[in-house]
Structure formats: structure tokens, C-alpha cells
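For reference, the chain that follows is the form predicted alone, supplied as C-alpha cells.
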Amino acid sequence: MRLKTLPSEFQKALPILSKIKESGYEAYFVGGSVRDAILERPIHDVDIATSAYPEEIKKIFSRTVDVGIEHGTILVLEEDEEYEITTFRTEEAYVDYRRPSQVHFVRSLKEDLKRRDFTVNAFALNHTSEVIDLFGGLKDLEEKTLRAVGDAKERFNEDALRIMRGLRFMASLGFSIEEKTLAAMIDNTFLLERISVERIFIELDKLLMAPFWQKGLAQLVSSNVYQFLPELKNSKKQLEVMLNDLPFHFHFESSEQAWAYLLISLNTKTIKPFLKQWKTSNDFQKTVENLVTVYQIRLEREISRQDVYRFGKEIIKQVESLREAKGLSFNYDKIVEIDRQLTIHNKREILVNGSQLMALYQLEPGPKLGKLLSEIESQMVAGHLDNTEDAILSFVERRLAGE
């Protein structure tokens, strides 16, 4: 088949391919962005496949990067563009299902789409718009068929966090699971455990934000999946609320309050160390504590004053939105009406500070000064005190004057 329409992306980039085949060589776009391309998604990264070895790429270009040479990448700085070109190649056995031990570079387009992970995912396109289907990929997407390229296992052996790209691309397509590659997925799980945290994390976050999330999601329980994840052993039950107690047209806004939801859902004490088995980051963490503690609150009383304070509009905005999805009750005008209604968002926006306090008053820093900046702080986020310089002094001479 031949592409109706080229989408900018890859229109942009033609001149990388027509210089690689003016050269002598062949070109291709390859991977997902083809794929999205024929089913007329957003495209993300325009990847280049080359039967030019890396040296002779970089003859070709003249600013170039060495991104992963030892694996046929190279980085072409073009036009104010960077573009990742990668020579087909053929890989030995992996070391620990994930990396191989060895690539060989070689110049047949097939013997490289050989190695991709599903046939939705092994399409090339050259310069002509005509896209090169050599697996059976155009006719999976047709039926909406997740199929491993070749040998089911073998692929899923050569590389485990293909299990969690594949339960991804389901909930991001709405694709089902070819009966084959399901089976040699379930066989292969354990090997998860052997994968890096930090690139399962990736995969499950874009699951969770995937519109499908639910279709992923309920894939992974019954698969078995989860019980090679981290802290997500044993928690079928868990995770079956959490498919089930979201209508289905639900979408996270943000991965933190997709991960805080979970964490509701699994009735987590621990909200920190359980992330930090995930190694997220701090910050991460601390928005995720801050939906779940929020979520808390909600399920006892209405939000107040210091609640929006503390934690912002943002956090509880998102809170609410889960309140509605589950048919509570929910009141985005009140929150936005609160904190417009406060004095300050910040303690640093409060106008007189701790070094004039003490020049003023003849104070020392400590527990005095501490407790005397904490009362300015919540006098005001309660609505009691403005924050002009004058009545912040007025007050602090008052406190000072009744001990």
C-alpha cells in the first residue's frame, strides 16, 4: 500500500533518506511512527533504517553524534533537527533478556525487521510513500491483532519488557492479543523479574495513561503479570476494583494521579517505599502522597481553607475529577472559589520575613520566632489577617505585647 498523505514529520526528514540513497544506499522510516502514520495517529519519533554502515553515515553527513555507534546508531544533525539512523542488523543471543550479546550489521532490510518485537511495529516506508510489509503486519492492524514477528517465544526470550510493550500497545490501540503470542507471553512473565524496574515503570505509566488503560490493565491481571511486578504480587482482588470501579470511557490526567489511584485501590499505608520499589523520584512521590492523602480527606469531609492551601487547586481538582468518574459527590467551582479567595499560596509571598522580625523586635531565631512566623502564616490562610506590612507588624505587636 501507498500513503494517502505524508504526514509532515516524515516529510521533513525525506531529504535524510533521498542523501542516504543518492549515496548508494537504502533508507527507510521505520517502526511505530509507520504504523501511526497508517492509522492516522499523532507520530512522536521519526526513526531511520539504513543499509549504510555507521562510518559511512557519518561520510555522508556532516554533523553527526555518536549516540550508540556499537549498535549501528547514529545521531545526524540536520536543519536544526536530529534524527536517529540505525543500520539494519541481525543480534546473537541475549544476556539477560533484554540487551544482546552482539549485533552484526548487515544490508537486508528483512533479516532487520526480522528482529521487531509485533508485526504492527515491523512496516518500513521509503521515500515514495509505499509502505513495505513483509510480516503480515497491514492485515493484524486491519483486525486490530497484536502478533508477534516469527517465533512468538523466541521473540519474548529475547527481550521480557516486549510482555509489558505488548499489554502497552494494546491499551494505547484497543488491539487484542493474537491467541500464539498471549501464550508465549503468559510463559515468559517470570522473566520480568530479571528487567529494570525503571523501564517497567515506563511501560505500565503509558499503559495507565493509555486511552484503552482498562482493556491493558485487565490484560495484565488475568496473564498473570502482575505477580512479577513490584509490591503487586497477590493483589488480583485489588486491582480488579480498580478496573471495575471506573467507567470505562475514564482517563487519568497525569501518571501521578493514575499511580495514586491504584494506590487507593490497593489500599496502600505506604505510599512512599511502596514507590520507591518502583524507583520513582521524589517529587513523584510526594504528588502521588499528596492525591492519595487528599483523596482521604474528601471521603470524610468537604474540602477547607487550609486543604488548598497545603496542597493547591491542581492536587484537588484531580481528586474530585476521581469523585465523579465514581459517582461521588464533587465541587470543582468551590475549590477554584477558595483559592481565589486566599491571601497567600506560598509562605514566601508573605510580606514581612523572619530577618525583619528580629531587626524590628530585637528577636532571636528559634522555637519563639518559629511559632510567632507560623501563626502570621496560618492567620492568613485562615482569612483573618491581610498581607500588607502594616498588619502583619499591628499583629505581631499584639502577640508580643500578650505574653
Second form
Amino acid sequence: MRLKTLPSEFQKALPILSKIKESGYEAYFVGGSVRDAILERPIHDVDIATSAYPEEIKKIFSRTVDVGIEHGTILVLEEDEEYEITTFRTEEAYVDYRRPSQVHFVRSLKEDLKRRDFTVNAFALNHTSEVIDLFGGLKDLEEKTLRAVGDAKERFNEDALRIMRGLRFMASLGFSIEEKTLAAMIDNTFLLERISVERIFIELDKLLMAPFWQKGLAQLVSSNVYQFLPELKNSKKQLEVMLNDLPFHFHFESSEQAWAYLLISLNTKTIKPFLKQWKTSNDFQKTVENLVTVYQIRLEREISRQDVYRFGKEIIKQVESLREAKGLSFNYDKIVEIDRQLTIHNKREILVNGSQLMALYQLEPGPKLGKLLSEIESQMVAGHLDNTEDAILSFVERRLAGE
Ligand code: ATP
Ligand code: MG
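Same protein, different condition: the form predicted alone was shown, now please give the form predicted in complex with adenosine-5'-triphosphate.
What follows is the entire complex, opening with the chain shown before.
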């Protein structure tokens, strides 16, 4: 099969393939972007695979970076783009179930495609837009099927992350999993406990953000995969609530929103410890925690000026969109309006600072000054005090006189 139109990202990279070929080696586009090009979906990261060894690639191109030379990957800088070029390789003996203990560079495209996870991820595309399909991937694309390359049992046993990847591709492509592939995934779920949490997080996160997330999540529940994921053990009922609670067309607008909704569905009170187990960043934990807090506030009352000041309008809007999806009352305009009315959005915007007050009124640093500053802040947020030097100083003078 030949692609009718070659996506512009590939067209732009064609000179790279030519250069490698002119030096006497093979080179192809590979990986997810070939799958996406066939499906006429937008493509990202153009991956190139080649029979040339890393050292040989470095001789062909003048600007290169050794990003993962031990795995065969060289970053090539051409024009204003970066391309990852990886030597054909095989992977063997997954000793600790986390990463291959050894990769071997090979000269055969077939060997390289054989190590890939699913038939729809195992295409190569040559410089004439010819799709090389050695494992029936085109038929599987047609039938919207995810099928392991080779012996499914072996493939999931050697790398259990592929179980999560399978569920993730289900969610992103809307495909179903072929019977033997699914059986092998289920047989090997226990091995997920040996896979690094960070890599599992990436896959679950992509799953939740994907258009068919309910499909992927439903399979994650019915295959018992959740039993082997951090903090999700014995959460079948709650995960089912999450699945049935939002309409089918609903997509999460951010990872934080997706994870917040997961935590809301699980009824988890300890947000940070939960997300720590998933080894997420502090920023991520904080944002998710704020989303859950605002969600709970909104179950009890309307949003106040203080809420908009404290959490910011973006967080609150994301909560409103969850409420809208669930058929609860929502009001975006009100949040925008409150935000517009706020005198300040951050205490750094206050026009008089602590050292100015100390100098003007002979104040010492300490709790008294701190209290005064936070009073100024809360008066402004409440809309009772203008952010001008005059207004602030006369407020301070009244306070000091009142003592
Ligand atoms: P996306 O569109 O999300 O980038 P992708 O298919 O490109 O999806 P990547 O994680 O970017 O997935 O990996 C690139 C390719 O490398 C895959 O298409 C697949 O061929 C191969 N691959 C990645 N991870 C594995 C794995 N754990 N086992 C086998 N093959 C893998
Ligand atoms: Mg990719």
C-alpha cells in the first residue's frame, strides 16, 4: 500500500532518509506516526529507524546529539527540526521486567519491527510512501483491532507495560483488543507491579485524556488491571461510578482535571499521599488537590470572590465543566465576572509592601505586621479596599489608631 498524500512532517524529513540511503544504508519512518498517517490523523514525533549504526549516523550528519546512544538513538538537527534516528535493534531477556537488559543492533528491518508491541505500531514507511506491513497491521487497522506482534503471551510477559499501552491505544484509537492478545494481557497483569510507576502513570494519564477513555477504562476494570495499580486496589465499584457518571462524549480538558475526577470518584480524602504513590510532581499534586477542593465547595455553595482569588478562575472553570457534564448547575460567566471585579489576583500586586509600612510607621517585623498585611489583602479581595497608596495608607492609619 502506498500513502496517497504524505503528511508534511514526513515530507520535510525526506531529505534525512535520502542522506542515509545515499550513504548505503536503509532508513524508514516507523512507529506511531506511520499508523496515524495511514489513519489520516495528525501526526507528532517523526521517528526514523535505520540499518546504520549510531557511529555511522554521526558520520553522515554534521549536527547530532547522543540522546540515547546505548539504545541506538541519535538526535539529528537539520534545518530547524530535530529527528530521532534509531538503529534497527532487537531486545532480549527482560531480566527485571522494567527495561530490556540488552539491545542488539541489527541490520534487518524485520527484526526491528518484530520487537514492537502491536501490529498497528509495527509499520515502516519508505521514501516512496510505501507502507511496509509485515504483520498484518493494515488489516488490523481496517478492523480496528489491537493485536500483539508475535506470540502474545511472550510479548506481555517480557514487558508488562504493554498491557497499559494496549489499554491506552484502545482509548486513543477506539479499537478493540483481539481475543488472544486480551487473554495474554489478563494473564500477565500481576507483572505490572514490577513496572516503574512513572511509566504506568504516563500510560494511564494518556488513557484518561484520550477520546475513548471510557472504553479503555472499562477494559482496565474488567481485566482486573486496576488491582495491580497504585492506590486502585479494590476500587472496582468507584471506577464503575466514574465510568457511568459522565456522558460518552465528554473529554477531560487537562490531566489534572482527569485525575481530580478519578479522586472524586474514589472518594479519596488524602489527595497528596495518593498522588505521591503515583510519583507525580508537587505542582501536579497541588493543582489536583485544588480541583477536588473546589469541587467539594461547589457541592455546598456558590463560588465566592475569595474562592476565585485563592484558586484562580482556570481551576474553577474546570470544576464547572465537570459539573456541566454531570448535569449539575454551572455558571462560567459568574466566575469570569468575579475575576474581572477582583482588585488584585495576587498579593504581590498590592501597591504598598511590608518594608514600606515598616519605614513609614516604625513597625517591627513580626506577627503584628503580618496581620496588618493579611488584613489589607483580605479587605482588597472582599472589594472593600482600593489598591492605591492613599487608600492603603489611610486604612493602615485607621487600624493603628484604633489600637
Ligand atoms: P503516540 O502516538 O502516543 O506517540 P506511539 O505508537 O508512537 O504512540 P511511542 O510510545 O511513541 O508510541 O513509541 C513509539 C513506537 O515504539 C511504538 O509505535 C512501538 O512500535 C514501539 N514501542 C514503544 N514502546 C514499546 C514497548 N513497550 N514494547 C514494544 N514496542 C514499543
Ligand atoms: Mg510516538
